[in-house]
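Form predicted on its own, single chain, as structure tokens, below.
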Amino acid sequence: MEKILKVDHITQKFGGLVALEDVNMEVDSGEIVGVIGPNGAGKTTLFNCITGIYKPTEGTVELAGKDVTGWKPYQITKQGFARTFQNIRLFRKMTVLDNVIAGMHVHTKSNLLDSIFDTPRKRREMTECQENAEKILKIFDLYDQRYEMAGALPYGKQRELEIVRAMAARPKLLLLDEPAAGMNEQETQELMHRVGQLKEMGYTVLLIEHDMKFVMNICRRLYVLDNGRLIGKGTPQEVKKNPVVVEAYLGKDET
């Protein structure tokens, strides 16, 4: 099985604050892996180190065997990372379809002159992008809303559209930062089903999520952070029974 992500002894310091300390993590092809922990545990900082927003103070990040430590975010995206954020970052005044097409830009080859002169290559690429975008939107039941403004969608559908846009980049690894945040129970159940479909489609997913029911049901393995340090890892059942994790995060009354 191909190793898609390897985080090796990552430490991230901000002045005197140690946000991450000696964190190791691996994700294999086709897995759905979760990162959990209390607020301020370092989860989003870890994502920022993986995707190039922060350059780790120490340690390395490898994607499919290639060291991408310290690369710029756009360079890392081209290598095969795609992510969503805690706060929705859609192009609210663009259509649903155009949001997804925008996620494909890393793979298009048309240049400025192609756009100015509307060349056959440009038209051909746009047709292919639209067809591919519509296929993904059908999977997430967003096809009928493809010409609506993204900002007009219900909150849960906006969350799903963010995932669809990230999928459009055909990433080797899809990183989801609290995808169920702000969703009601019905929306969360629907999203759980959608993320499960990603695995069936061959996507590899690393996600941060506070909803324990969500991660326990969808993730094959979990990593647990607390105060920037890795305090547990394993299957959901192993993590649930880990006394250090229970005390730090899940609650002492968990069994």
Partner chain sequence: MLLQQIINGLTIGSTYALVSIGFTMVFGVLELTNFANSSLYMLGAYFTLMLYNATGHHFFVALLMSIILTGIAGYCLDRFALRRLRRKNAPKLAGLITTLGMSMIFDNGIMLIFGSESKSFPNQIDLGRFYIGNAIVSWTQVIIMVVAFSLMAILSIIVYGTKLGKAMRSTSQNVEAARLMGININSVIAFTFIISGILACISGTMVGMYYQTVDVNMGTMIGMKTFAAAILGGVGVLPGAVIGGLIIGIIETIAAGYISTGYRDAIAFTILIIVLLFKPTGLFGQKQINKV
Given for the second form:
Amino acid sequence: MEKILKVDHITQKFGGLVALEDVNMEVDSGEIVGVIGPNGAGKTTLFNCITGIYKPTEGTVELAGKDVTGWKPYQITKQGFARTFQNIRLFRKMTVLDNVIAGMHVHTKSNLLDSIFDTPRKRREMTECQENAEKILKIFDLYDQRYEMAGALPYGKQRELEIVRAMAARPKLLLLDEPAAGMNEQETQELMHRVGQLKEMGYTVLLIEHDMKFVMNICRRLYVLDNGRLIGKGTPQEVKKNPVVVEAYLGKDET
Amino acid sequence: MLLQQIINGLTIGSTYALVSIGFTMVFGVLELTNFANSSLYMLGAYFTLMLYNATGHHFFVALLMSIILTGIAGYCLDRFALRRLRRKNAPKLAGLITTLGMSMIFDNGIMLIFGSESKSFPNQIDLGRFYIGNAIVSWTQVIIMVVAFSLMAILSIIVYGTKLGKAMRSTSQNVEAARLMGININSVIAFTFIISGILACISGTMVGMYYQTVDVNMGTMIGMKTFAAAILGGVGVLPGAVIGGLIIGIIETIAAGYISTGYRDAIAFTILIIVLLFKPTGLFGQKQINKV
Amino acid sequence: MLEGFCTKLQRHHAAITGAVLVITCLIPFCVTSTYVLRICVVAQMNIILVLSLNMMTGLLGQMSFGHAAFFGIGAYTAAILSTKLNMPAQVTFPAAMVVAGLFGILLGLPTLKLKGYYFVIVTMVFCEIMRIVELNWMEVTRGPLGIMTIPKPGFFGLRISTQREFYFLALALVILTVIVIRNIMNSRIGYAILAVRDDEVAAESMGINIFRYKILVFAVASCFAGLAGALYAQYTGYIDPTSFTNNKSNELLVMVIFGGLGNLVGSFIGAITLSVIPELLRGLATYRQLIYGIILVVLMMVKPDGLLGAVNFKYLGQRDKLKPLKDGGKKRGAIWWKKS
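Show the form predicted together with the partner chain, please, because up to now only the form predicted on its own has appeared in this conversation.
Time for the whole complex; same chain goes first.
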């Protein structure tokens, strides 16, 4: 099994504040892995370290065997990470379709001259992009809304669109930051179905989640963060039984 | 020679610092680049001149009334243009464009009333001059610096020592939280604009006295100087604005003295760009952590 | 209402564009007044400037308050090359573009990484630096005297000298500008630019090198400002630093905002309206800046996006094409020829 992500002894400090301390983590190809933990445990910070928004103070991040520590976010995306955000960050004034096409940026090649002279190569590329984008949108039932403004979609759809946009980059690893946050029961159900689809399509997914039910059903393995430290890992069942985890997280949150 | 340049630089720099404080305060509270700030400076100088003639050459009466009028102008700027935008939750850009429009209205309004030629300005407090070594220091310069620095002192007492100042500082950190804590945001903002108007007026009047002339374009030039001072020091940081203003003032007089009079502003601005190259947040600006 | 109207426009956009183009081409044959033609040429020059500034401000989302600087750089480049070195227009015009573009890159490299408001101020300050240099570098720019008797442009021996010829030269340059900007915006680069405008963090995490695209847009926008400058210099035959001040920058910005940020059609409307109106109201020439100020303030209160800022013709057209599925294709004007 190919290792897609290897987080090696990551520490992140902001001034005196230690947000992450000595975190290790691995994700294999084709897996769906969850990161859980109470608020402020450092989950999003971990994502930001992996995707290059923060430069970790210590430790390394490897993507498919390549050390990407300290790279810029756009370089890391080019290398094969794509992510969503906790507080949705869509291109709000672009249509659903254009959001997805923009997401394909790393796989398109035409340069400034191609663009200015409208060369066949550029046209071909744009048509391909459009077709591919429509294809993914159909899978995710967003096709009918393809010409709507992204910012005008209902909340649940916006979350899905963000996932679709990340998929458009055809990443080796898809990082979802609290995909179910703010969703109602029905929307969460639908999202679970979507993530299932992702797995079938062969995507490797690392997701942060608050909703325990969601993670328990969908993830093969879990990592538990608390106060910036990894306090447990394993299958959902193992994690559920781990007394440290129960005390830190489940004990307080899920009585 | 160098001493002379530094003294002249400090004088003019302290007037930049005054205007710059007003600019940076508005920025701190609203995150708004106030283009009209420099128009208030010009407006203040013209008000003083107009009232000086109207009141039969009572300088201090004129200055006092001018301060009040410019303060009101600053208030109006916020009350009748910017507050509406805030209520509508308009994008930040709309506020910036509005201040640009207001500054065009102020500048050209004054030009239509008074004409574009420069007007001579009375120096009421001409008390002669004295020497420090070879450098000539006029009492006007001393007064300008004393007034400027006492105003800065008073302001820092207001901002860092009073309840009102606390309200201002909390508004600048987080408008929503401040509102929830019962701070009347609109009055804090209005107060900030009034202060920036007053500072601009005093500064404009003093510069008018110093050069004994005012003209409509005086605002445009100082506008850029104060922006430069504010970002050199780090936008939103009060001591930064003061030091930025002084530095810009000194650089430009030294550049004028040793390099070229024509290029002095260009040199000051180029140094600003170079500083930003190495310190993108300005000299005293804090680097912010990207919240995602 | 505006949206409905614009949808109708978009439906017939090919016909409308054609008609406008034909009318534009006919104007110089119907109008003989040199005065009117001169206004037209100036308006066209402003269109080039406003389009390029809109690319920077509306499409990329970076406010620039110093566009006149690049206009000036282009003008001086063309003027100096044609007066001192007797260069033909096929050299001066591209040279003006290149030099302006290089200055754009030079200014962009240190400053485009800065936060938005820093950039605003730096562009403004840059415009002032350039004005001071133009004013003081006597040997090259002749300072406040300006450069006089700049020769009329000649492309490969083809001399442009009458008002009518200038009209068509300007028209050709406008069309060039539109095509280049449109083609860029319709490519992956265009999508990246819009993405940067909407959300920089998201754009960067989609693999878009924000800084690179900012520099690229700044360079392209500066290029076209330089082109407009070359046209201006060789058209009027005289330039001095007063034409390239912050006032000019602000004027251009007013035109962009009036027409609508990010809307190219709006830029045409903004540039034409605000170039022609002051001429129509010549008695009010002194009030020009005041009127601009009032327009800005009122516009921000009433319609912060400008006339067409909230309109996206491409999206309106796309949505419109979906409609026949819903209403049976009855109201579709664009497919009238398929009626049978």
